[in-house]
Amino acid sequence: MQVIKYVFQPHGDDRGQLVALEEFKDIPFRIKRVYYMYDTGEDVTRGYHAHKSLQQILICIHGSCKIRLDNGKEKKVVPLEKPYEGLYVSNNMWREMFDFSSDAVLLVLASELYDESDYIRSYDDFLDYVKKISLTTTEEV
């Protein structure tokens, strides 16, 4: 599984730091939705889903957290600890966000508007879905 972690260019001086992000320049897709999570409890895990089409960039703009990625064959845990790093999460990727520091703010840039039909919320359904996609892709070759 390839994990893509972006390091964005911070700009700063004695007044502080600034990170500017632009779609198709710093972000590999058109940004259609932005949301963030904060005040996440100490032992809370969020996510537990995949998307059929949506792509995301996750940036822990304050504090830290970990992201568990699963493509149906491999699992990886990626820490997010710097406000100038972003994790690309492709479609067809199960994700779980956990181990939030008490001050964590996790910003999400999404390629699509909210669409419940794009979600896969059952892990077993996710495994069936990626298996089916894999078979379809293999048959087309």
Ligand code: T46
Second form
Amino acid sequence: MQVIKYVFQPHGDDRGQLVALEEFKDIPFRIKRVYYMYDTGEDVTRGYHAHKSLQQILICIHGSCKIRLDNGKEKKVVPLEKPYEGLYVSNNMWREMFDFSSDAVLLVLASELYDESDYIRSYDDFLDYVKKISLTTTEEV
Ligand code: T46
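Since the structure above is the form predicted on its own, I would like to see how the form predicted together with the ligand looks, so please show that one next.
Full assembly next; the chain just shown is listed first.
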């Protein structure tokens, strides 16, 4: 599994740091939605789902957390601990966010508006879905 982590270029000067993100330039999709989570309990795990279409960039702009990515065949844990790093999370990828520091703020840039029908919330359904997709793709080749 290929993990895509963007390292953004901060505009730093003696006042501090500023990171600017533009769609199709720094972010590989049109940004239709932004949300963030904070005050996450340190023993809490969020996520436990995949998306059929949604692409996202996750940036831990304060504190730290970890993201578990799972494509149905392979799992990887990616730490996010720098405000200038963004993790690309594609569609068809199971994700779990955990190990939040008490001061963590996890910002998410999303390619689509909120749509509950895009979620796959059962892990068994996710495994069936990715299996079906890979069969369809193989047949098309
Ligand atoms: C994802 C990970 C990284 C909304 O009303 N609008 C929104 O845009 C979002 C994201 C959530 N909500 C509501 C739906 C739930 O009642 O906020 C509540 C918490 O959402 P959820 O339980 O889906 O949160 P997470 O942390 O499990 O997952 C979220 C995103 O939903 C998901 O797309 O990839 O963060």
